[in-house]
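Only one chain is shown below, in C-alpha cells, and it's the form predicted alone.
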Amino acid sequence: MDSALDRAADLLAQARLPVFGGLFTDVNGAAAALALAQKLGGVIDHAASSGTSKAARVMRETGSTPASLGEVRNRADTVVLIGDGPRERDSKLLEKLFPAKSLPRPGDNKRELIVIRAKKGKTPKGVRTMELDGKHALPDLVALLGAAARELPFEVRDAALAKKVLSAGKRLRESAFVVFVYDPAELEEPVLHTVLETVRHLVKSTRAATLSMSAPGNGDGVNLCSIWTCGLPMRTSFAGGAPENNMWAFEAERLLKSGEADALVWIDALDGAEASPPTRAFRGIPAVVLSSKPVKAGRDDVVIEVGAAAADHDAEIYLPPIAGIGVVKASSGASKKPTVADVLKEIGALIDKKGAA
C-alpha cells in the first residue's frame, strides 16, 4: 500500500491536467476528490453526469417545480410517465408511486397513469392507465400532449391517437396535482424544455410538478457535494485557480480522448453500482484507480483496492425516497479496507510532503 500511494502521488504531482472521473463513491469520498482536484488544478466529472448536467442546464434556463417521491405517492392524482428510463432505473417505481394506501389526496379524481412511449409493463391495480404511443417518437408525443394541455391546435393523422391526446390534455387541466416522471439522461433538452414549460402553464390554474429520477452511482449526492463545496456542479475545472463549470469542455471522456488530460483518477467504490470506465481502457492515459471491484488496468496504472461505500463502511449518499442525503449502514460489517476518502487524503498529504522537500 505504501508503495502504491507513493507512486500515485508521483504520478499526480507531475500531471498537467488530471481528471477525476467515475466518482461512484459516498459524500466523504466526493469531498476528498474535490479537495485533491482543487490542489492539483484538475477536473471533476461523475460517470453519470450527462443526465444531471443536462437537467441542471435546462433548469437554469426554464426553472423547475420538483416534487419528492413521498409527495407524489401521497398527493398526485395524475402521473405522467415518460419513456422507459424511469422503470429501468427502478423496476418497482409504479408500486412505490401507487401504493394500496396513501394519505388523503386533493380533489375528487381517481388516480390515473398516463404512459408516454414506454414498453408495456405491470400497472398498479385499480389505477386507470392511458398509453400514448402509436408510430410517433417520444419527443413528438410529449409535444402533442403539451399542446393539448394548453388547448393549442395540433395535427396528427392517427385519429385514435389524436382523441387520446385531447383526452389526456383535458385530464391534465382538470387534475388537482399532476406530476411528470422522467429520467433526464433519456430525454433530449428540447423534450425537457417542453415538459417544464407544460408544468409552468399548468401551475397557473392547478398544482403540477416533476419527479426526476436520481442519477446512478450517487450522482446526485456527488453533485450536491460539489455545489456546496465550490458553488458549481460536476464538470468543473480548477485549472485556472477559480472553479469554472462547462458541461462540454470538462467532460472526462472528451478530455481523455483529445489528449488534454494527462492523468486520470478513476473511482468506482459504491455498493450495488458499477461505473463504466472510458472506452479502450483509459485511452493510454496513466491512471490511479480506486476500486472495490476487480479492474483491468494498464501497465503504468496504479490500482488501489478500497472498501465499497454502504457495504464495507457506513456511507452518506443521496436517498431518493427522502430526496436528500442520508446515512446507510455497512451491509457487510466492519472492514479493514481503506475508504476512498482515506486514500485520497493520504495521496494529497504525500504530494504536499514531496513538494515541501
Second form
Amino acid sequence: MDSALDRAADLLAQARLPVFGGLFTDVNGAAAALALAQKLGGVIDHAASSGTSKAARVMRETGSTPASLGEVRNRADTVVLIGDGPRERDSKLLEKLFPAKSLPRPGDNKRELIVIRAKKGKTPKGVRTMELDGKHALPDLVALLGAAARELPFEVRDAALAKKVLSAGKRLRESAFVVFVYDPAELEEPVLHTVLETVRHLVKSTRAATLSMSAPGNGDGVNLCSIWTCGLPMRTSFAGGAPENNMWAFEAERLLKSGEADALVWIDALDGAEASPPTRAFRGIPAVVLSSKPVKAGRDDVVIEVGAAAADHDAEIYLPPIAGIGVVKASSGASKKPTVADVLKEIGALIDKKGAA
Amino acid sequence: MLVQLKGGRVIDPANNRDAVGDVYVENGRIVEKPAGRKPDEVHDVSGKIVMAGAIDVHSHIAGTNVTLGRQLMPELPLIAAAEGQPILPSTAAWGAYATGLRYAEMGYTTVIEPAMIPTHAIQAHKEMASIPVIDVAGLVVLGNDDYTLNLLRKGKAKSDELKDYVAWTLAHSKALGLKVINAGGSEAFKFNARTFDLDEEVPEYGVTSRGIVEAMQKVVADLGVPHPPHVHTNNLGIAGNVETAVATLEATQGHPIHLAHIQFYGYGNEGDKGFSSGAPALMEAINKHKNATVDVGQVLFGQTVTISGDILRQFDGRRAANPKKWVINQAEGNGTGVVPYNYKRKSFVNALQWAIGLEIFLLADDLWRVLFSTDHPNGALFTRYPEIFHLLMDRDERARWFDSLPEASRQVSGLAGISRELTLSELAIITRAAPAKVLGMTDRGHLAPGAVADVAVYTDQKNKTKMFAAADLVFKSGNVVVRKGTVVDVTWGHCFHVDPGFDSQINKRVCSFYDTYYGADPSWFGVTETVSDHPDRFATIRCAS
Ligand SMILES: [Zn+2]
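Given the form predicted alone above, what does the protein look like in the form predicted together with its partner chain?
Up next: the whole complex, starting with the chain shown before.
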C-alpha cells in the first residue's frame, strides 16, 4: 500500500497536466480531489458531468428555476415529463411524483401528467395523462408546447397533435403549479433554454418550475463541492493558477484522447454505482486508480483499493428526496479500507514531502 | 507561552476601556498581567489600535443559497474587481477558502451564516468547515415550513410541540439560533400570493405572519436560546415599508427580537417619486423598543448579487436583475431567490438606500442595539466593510460621497444634516461587543481576562478605509494568523451551536412527517461531529433553561 502511494505521488508530481476523472465518490472524496488538483494544477471532471455541465452553462447565461422533489410531489398540479431520461434515472419516479398523500396544494385542479416523447410506461392511477409524440422529434415537441403555452401561432400538419398541443398549452396556463421534469444529460442546451423560457413566461401569471434529474455517481454533490471550493463546476482546470471552467476544453475524455493530459487519477468508489472508464483511458496514459471494485488496469498503472462510500464508510452524497447533500450510513459496517479522501490526502502529503526534500 | 501586546491603544467598550496599555495572552485566552513573569513573546504595538476580533452577525457565507449564487454569478468577483471593488479577480475569491482569509485580514474572527436550510444543514456545515481561520455559526430557518405551520394552524395551535420541534431543529442542524424569513410569505407564494403583509393569513393554515413571529419569540425565550429570533420581516425593499417595520416592533410586546438588515425596511413613500427616507421614523421606534436589536444591511454602490430566502420578494425583484438572469428555487420551507444587482450611484433609489443605511447608524441612541452588517452580499460584499467604517467615522468622507449623488436624492435625504462621527469605541461596539452580546457569545467581542484571544491590531490613520482593510496583526485563539494584512498561518476555527433539550417524542413525529410527505428520513440531514475532520470543531453555547 505504502509503495503504491509512493508510486502514485511520483507519477503525479511529474505530470504536466493530470486529470481527475470518474469522481464517483462522496463529498469528502471530492474535496480531497479538488485540493490535490489545485496543488498540481490539474483538471477535474466527473464521469457523469454531461448533464450538470449543460445545466451549469445555461444557468450562467440566463438563470434557472429549480424545484425540489418534495415541492413537486406535494404541490404540482401539472407535471410535464420530457423524454425517457427521467424514468431511466429513476424507475419509480412517477410514483414519487404522484404520492397518495400530499401537503395542501394550490388550486383546485386534479393532478395531470403530460408526457413528451417518451416510451409508454406505467402511469400513476387516477392521474389524467396526455402524450405528445407523433412524428416529431423531442426538441420540436418541447418548442410546440412552449409556443402553445405562450399562445403564439404555430403550424403542424398532424392535426391531432396540434389539437393536443393546444390543449396542453391551455392546461399549463390554467395550472397552479407546473413542473417540467427532465434529465439534462438527455437534452441539448437549446431545449433547456426553451423549457426555461416557457417557465419564465408562465410565472408571470402562475407558479412554474423545473425538476432536473440528478446525475449518477453523486455527480451533483461533487459538482456543488467544486462550486463552493473554487466558484466553478466540473470541467475546471487549475493549470493556470486561477480556476478556469470550460465545458468543452476540460472534459476528461477529450483531454485524454487528445493527449493534452499526461496523467489520470480515476476514482470509482461509490456503492451501487459504477463509473465506466473513458475509452482507451487506461491505455497509453499513466493512471492512478482509486477503486472499490476489481480493476483491469495497465501494467504501469497504480491501483489503490479504497472503501465504497455508503457501504464501507458513511458518506455525504447528493440525495434527490431532500434535493441536497445528506449523509448515508455505511451499509456493511466498519471497514478497514481507506476512503478516497484518506488516500488523496496521503498522496498530497507525500508530494509535499518530496517537493521539500 | 505568555504573549504581551505592548503599549497599544486598547479599545474595549465592553469593559469601558480606551487607553494605552497592554494585553496579555496565554493558552488561547486573554489573561491578567501575571505578576512576576516575563512574557515569552512581546509585540510592540505602540501607536497602534488594539481591539477584540470583529464579529459579523449576519453574512451569507455558506450553504445551498450562497452556492446557488456562485453558480449563477461565477463572474461576480471579476465584475466587482473591474469596478475597483477590493476583491481578487478570480471566481475562487468567493469560494470558502478565500472567504476565511479575507475576513481574517480585516480583523474579523467570528462570522454568522444567517440562513441554514434545515434539510440542507450538512451542506452549510461542510462549506463552513472549509472556511479557514474564523469561527462560525449558523442560524437555521423555520417559519415557512409545513411542519411549523401545521402546529400553528389557526384554532389548533400546539405550542408545546412547536417548542420541541424548534429545539429538535436547532439540535439536528447544529445551529446557534433561529431565523425567520418573511414569516408565512414564502408559503403564501406557493399558493400564488405575490405580496404578503404582517396580518395576512397563510392559505390553508390560517395563521398570520405576526402570529408566526410571536410564537417563535415565545418558543425561543422558553428554550433559553441566548440569541433572540433573527427576523427578516415582510415587505422588504418596498416603498412605505417603514410602517411594517414599526408595526413589527410594536408587535414584539417587549419580547427580545433581532431584526435583520433593517436598512431595507427604512423606506417611506413620500415625495414626487414615492420613495423617501424612513430612517427617522424607524430609528424613533428602534430607540424606543429596548428589547429589539437590529443589524443595518448597509448598501454600497457596485455589482453584487442578492441571495435570499424571501422568495416572494426576490421573485418580484427579478425584474431589476442586472445582469439579466435570476434563480427562483422552490423548495421545502422558504426556497431561495438569487438576483444579481448593481447599486448605482446615479440611481435616485440606490443613492437614497445608501444614505438611509448611514442615517440609521448615525441616528441610533444606543449602538449596542444597532449592529454592523451589509447583509453580505445583498447590500455590498463584505470585502467593502472598511469603506463603510470610513463613512461612519469621517463626515468629510461622507460629504464627498454625498456630493456625488443625484440632486433629487440629496434634496430629500437628511444625511447631510447629521454631523456625528462614530468613535473607535463606537465602531468596536457595532462590530465586536454588541454582536457578541446579542449572540450570547460571552467569551468574545471584548478583551477582559478569560475572553478568547481573538485580537486585531490596526495602524491608526485618517484614512479609515486603509486602516481597516488590512490589520497589522491578528490573533485567532492566541495564534498570530495575520501580519501586515496577510494571512501567515492558515488555522481552522470552531463552529458554535446551541443544544436545547426536547421531548424525544418529537423525533418520531418528525420522522413520520418526512416519510409521508417527502419519502425521506430526517437522519439524512442530521449534522454530526463528522461533518468536519477538524478535531473539536463544535462548541456549545449554553441555553438558559
Ligand atoms: Zn440576509
